[in-house]
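The chain that follows stands alone, in the form predicted on its own, written as structure tokens.
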Amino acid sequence: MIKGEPKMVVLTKKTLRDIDVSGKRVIVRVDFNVPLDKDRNVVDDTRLKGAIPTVRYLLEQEAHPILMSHLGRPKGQVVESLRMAPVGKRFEELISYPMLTLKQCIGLQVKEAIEQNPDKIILIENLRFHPGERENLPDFAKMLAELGEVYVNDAFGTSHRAHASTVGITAYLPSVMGFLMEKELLTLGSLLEEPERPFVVVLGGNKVSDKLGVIDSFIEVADVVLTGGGMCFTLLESMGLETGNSIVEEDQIQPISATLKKARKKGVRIMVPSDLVVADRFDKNANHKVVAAENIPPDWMGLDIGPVTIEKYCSIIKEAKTVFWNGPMGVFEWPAFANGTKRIAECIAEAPGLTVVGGGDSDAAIKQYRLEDKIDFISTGGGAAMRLLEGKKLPAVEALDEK
């Protein structure tokens, strides 16, 4: 469901459709990093359906694609749960292509199994099996290389770290970027260049720390910006109010009323909830009531947005052209806490503008909610989406060849 095509944004750097790669190995970086359950069958499949186009392209071109990920945090040692094989097999049921999934990632054998299997994919084992993808060690990134001969980055997800297969493998290769990640950074840097208007962004979350930069990116562009889940607690704080238990970052205080001051100069609003959903323990079972802002009691704390604020945000949301959402507006796991994400996902998934979801805990609400469908754009990357909103560089983008 597309309701608008995202503005174009300069790229510098070459993709996959600058490079001649027919009948060659191409190494491409995945983010195959998918949840498994105890029966290590893959949770959920989107990371591995937004590859799917490179690799199909790749095909066409009767390349051999190589592919390789991390899973988990292995911390440079092998272990058996999070070898890539249940990800290899369910990829390969989604693109219905034969596939071979390896037990290393570096070393003669692989070479071996690559040059024997030229009419399969190839999908090596987790690279953070190995210290050296971490480090970002040269000798490793370079046995990575020596398996390819042209290097592709689709991994959005994973571009905000300068890795071996991230950063490291580009020393040795031609490097370009896949669909993927020209469609992450085409449609979130369409945010931060000229957005239709009315702009809105929605943001939540447990800290305000992590969401600061990217207000302040916010504020040169955007119309309103709409506040809740544990971050807004720190912003009442800051505007005086009684916030009771709730979390609160003390040394943020100070940086978010300059950010406040800041906007209002800009004459972007900022908007705190005007009633909450309040608790008198943090547990699912807690007693719990409707309060004003301003009426937090002392020893309880805010773990939703209040029906008022639902509605309040919701008009504001029903006029934009453009949405950006990254998130919580509570404590959503908890039913008697949910009430406020899943109001505020369904208005964004029926807005008339743009709507991108900035992944993270906030992709997980829209599939929780049955709304994937009714969202244009459902970034793969939270921290790199993060990062790259506020107007920081990507180190993996950084690598890739110019144009």
Ligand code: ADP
Contents of the next structure:
Amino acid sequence: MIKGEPKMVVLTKKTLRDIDVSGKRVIVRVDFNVPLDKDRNVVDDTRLKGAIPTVRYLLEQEAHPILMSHLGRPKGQVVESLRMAPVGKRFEELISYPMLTLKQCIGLQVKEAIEQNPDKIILIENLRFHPGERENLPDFAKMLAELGEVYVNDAFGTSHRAHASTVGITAYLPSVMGFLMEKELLTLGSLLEEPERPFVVVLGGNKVSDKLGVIDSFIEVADVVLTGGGMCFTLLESMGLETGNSIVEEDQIQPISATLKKARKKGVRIMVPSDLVVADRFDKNANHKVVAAENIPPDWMGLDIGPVTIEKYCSIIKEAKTVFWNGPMGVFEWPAFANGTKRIAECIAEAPGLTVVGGGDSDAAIKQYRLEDKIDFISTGGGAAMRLLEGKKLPAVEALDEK
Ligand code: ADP
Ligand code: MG
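Same protein, different condition: the form predicted on its own was shown, now please give the form predicted together with this ligand.
Whole complex next, starting from this chain.
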């Protein structure tokens, strides 16, 4: 059921290459939801860079690109600090092409500005200033659609949300996917379809309940699943170990046991840490020490994987032809508990096979250790990537035109 699905979607849906856009006004839903610092400078422009191939192609075709995105969580009203202007400025620098960022996203003035500036890339105002965006109101979707003649969705990061700019608008315009969306779907989809073997999945992060869907999905295709982070303590509990004060989701012990059993039947190895860095409290400056996984003291909690586990996991990652990583191996925000995440990230960066990373915090870790150039593909969509890897449908992709 899961096998083959994501790639199939890409093959059946129209992409930018399947339609004629020359001379047309093309509305592109991009994912410009980027972090800003307190002076409103863009801190991480990966998502802006990701949109460049689609926008460049439109310019080459002499189409007029009209870009739209949300930024932050303004909750349906104008929030001055969440205007698109600084994002537009950064994108203009990156693409080296004149841009005009508007202070509204719908209405007559927007239409006029578009008509009067055919030589500029247009970026309309933050879509979430209007409640109609998240509520997917037809009137709002229609007003967005009126700005152009063709709709391109290149915002993989919001493709798991059915909003006016991702789903509603497709009712009114020819609707296709852009190149970033296509690449995300193909790369992530290939993990579930025909990964080169051995295929090693590395999973961490804080909650097992967030990850159970992907574990279930990956045991259909992976050879080994290496676990760490907070989520591995529920696994350790389900194996009968005492995990002290580590984070454990009691209600997940039963489902994870069932998953482990299924994995055993399929011959997939799900590995848990053999040693851990434990702390006497959840604090940056907590006392800490390395213990074997079966010796976690009752009042202590595991906050990172230990050195023996790191070595073992790295030797497996080195042999992999495909590696997917989601979720830090420990509380990497605190230096005392960052070693596991850093070392595993380095091993993945050095791995000779195809390496793919998904998830906001994992992405942040890769960048913190300056390894982004050594990873083959870093997904721009945390939640959307996980949804796709669970084998679930993405509403914004479903809404696009069939070939
Ligand atoms: P991603 O965003 O990459 O999908 P998650 O959001 O699932 O990752 O998890 C990241 C968070 O998990 C980090 O904030 C990290 O501090 C936390 N975490 C990792 N290991 C532990 C642990 N042992 N105990 C508590 N929290 C942890
Ligand atoms: Mg996260």
